[in-house]
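Form predicted on its own, single chain, as structure tokens, below.
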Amino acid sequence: MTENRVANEGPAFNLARVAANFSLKGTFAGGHPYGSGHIHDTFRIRTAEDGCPDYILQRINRGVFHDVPRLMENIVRVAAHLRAKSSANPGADPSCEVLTVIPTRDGRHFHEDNDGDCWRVYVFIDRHRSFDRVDSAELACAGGEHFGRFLRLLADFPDPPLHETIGDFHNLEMHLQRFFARLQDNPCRRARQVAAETDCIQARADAMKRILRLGQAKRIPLRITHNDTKFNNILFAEQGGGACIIDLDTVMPGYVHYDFGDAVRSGCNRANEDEPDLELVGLDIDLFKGYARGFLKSLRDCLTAEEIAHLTFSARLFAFMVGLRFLSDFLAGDRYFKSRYPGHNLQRARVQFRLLESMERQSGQMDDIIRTLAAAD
């Protein structure tokens, strides 16, 4: 990781003393807030003495993740098999290119303090970096072929199944469930700001299930997927060569359109998640085509034409139910996804949407993309 990712906010901490309790190696010699993510507070320490590694540690929303014994042994597992598949990988370098999990100085994989908060604590993965923007096509294919292989080292995950760490987290019927709810009981008195979004979601809600119902018929198989493919969520070396995929907390049973789809909806866009600029939100196809390439060419003879047929479709799904997501919690009262500004989750809300409009514009070159991508040698 390099120092180009923009600071979380968060209450402050003591950092030095939550990370005595964790076997680290080196002197504790400080530590920031570091990251860009919505869910946990996040902080790199940073060690005094040369030759020892820095930590990310993390205060694991308990809002969010309620069994974090079961959250960390689904962690712990998924990193130990992709280690052993890096290191039966010759020239691969496991420890930079899986999480490593550093235990607490009592032997378990994270410290609860006496406030009731649960920690964590990774190895600082150096001389990497990640992108909260894809810039060009390479960089979209490169991350496509990165979330691709991911999925393809977990196809042999044994038993038995992963812990479902957040319940119904991509149930399409549950959201729309509790942003209606929440609509009709409007505890925050924002309802009458978000009419032409609730025209946006009653509009599209029933075909939006179309995964949700290809599932439930088993007409495409349950595979362990990532569940939250944002593009900053690969480590990308800056020599080039390999990446480490990162933010396992969601990694669970899942079906595959939920990492294609997410990653063109976070990716593929043109203009940031937050932009105030909706005329400058859309669908950059040149980027939708190389995260495809680089995806179907990890999965290649691994998918099955039942998936890959709705894998256009994935990618407008996201944008909606992300879209519903944020709204849902703006009607709510800002209380899942961290927020800078007041209607931030609103302007968030704004932008999938625009983004869902732009891609059913573009939906029919869109699968005309993944029929010759998967029709190709």
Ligand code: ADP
Contents of the next structure:
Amino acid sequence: MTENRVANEGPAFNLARVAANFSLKGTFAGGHPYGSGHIHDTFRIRTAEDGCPDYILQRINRGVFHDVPRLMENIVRVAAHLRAKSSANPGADPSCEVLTVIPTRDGRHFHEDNDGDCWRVYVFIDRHRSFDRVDSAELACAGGEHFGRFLRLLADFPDPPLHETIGDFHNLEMHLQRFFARLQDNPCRRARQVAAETDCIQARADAMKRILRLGQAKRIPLRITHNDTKFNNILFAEQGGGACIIDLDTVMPGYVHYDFGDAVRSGCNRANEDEPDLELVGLDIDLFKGYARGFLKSLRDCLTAEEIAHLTFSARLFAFMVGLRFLSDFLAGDRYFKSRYPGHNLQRARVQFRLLESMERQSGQMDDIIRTLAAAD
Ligand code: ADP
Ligand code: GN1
Ligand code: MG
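Let's compare: the form predicted on its own is above, so bring in the form predicted together with adenosine-5'-diphosphate (ADP).
Once more the chain from above appears, this time first in line as the rest of the complex follows.
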């Protein structure tokens, strides 16, 4: 194995050879696995020269994203739209606020290698950091403002519509059906381990379809949403309050509840997403208040009363739905989410269901917070 071959929880890749297909500035000086995303194989590529940026190289997960040309077409269009907005804003720095896709030497947005793997490159956004866990209401508030602004900036996204990069991504009905099918098929003989969680799912399944029903009845508007607003998909500038929203793979039509709910379940939990001690898991109401304040500051004027009325519910929905997806993947043998040990997805699911119970206990308080913030000048 040469110096440039690295393993990322699985196969080893010749990163130098892959990187050579892209129009990078500077000399390849090495690469290593980077970040804590659950989907792609992500590497930071270092360059030798001081004046040249580092890069993020990703092997796109084709089990999740089946149509890479359309995926990249979406990302390039969304990034161009955001860049135009940022450029029109005096004092903004588009190169740090928006992802920059680096083309291949033959002008494409991804490279397909001889094994059929698809790779893409972004400029590495330096002097920024992401947070797997949030430790202050100020940080939560800043995150809410950034995700809220992201939605606002996409409100006038021009036609044609974005492609649906993952079909039925937030279709709870489909996730429920898939879960119960796996429970029945029991391909890895793990069903006995999920009895308590299955009860939790069964008891709530119908009530959790509220957003689907509101959407079908056209009582809430379809918007362009991020759809994967895990808090660590915000890169915060180390200085100055700026940020870049990353992980644009799932930007496509959705409801505001998807973005609010996912950010709350990931950013307002007192514990990590895979915390081994469930006693530490719970919704931190101060973080929730901070996040909601920032989000509504950016977006309040754009939202309808009906949308606002279901924001608290959306946090419960996402704890439920992400928990369901982790559990379903556990039953299937850990094929979707990257995991580090055999019970990892089960533990992640248990954390989400514990978080859900904590949100259920605090839902009155959460509603009061939203009502107060929505009414503020
Ligand atoms: P996944 O879908 O697997 O979560 P992401 O696109 O979110 O993949 O990337 C994984 C991690 O890589 C992020 O959490 C972040 O730490 C880092 N990352 C991604 N893009 C950039 C970038 N342009 N600059 C700096 N870090 C990045
Ligand atoms: C995945 O890509 P990442 O790690 O930011 C997943 C989300 C889940 C999340 C759970 C495309 O997010 O939907 O909520 O894991 N992304 C995709 O941690 O499935
Ligand atoms: Mg991510």
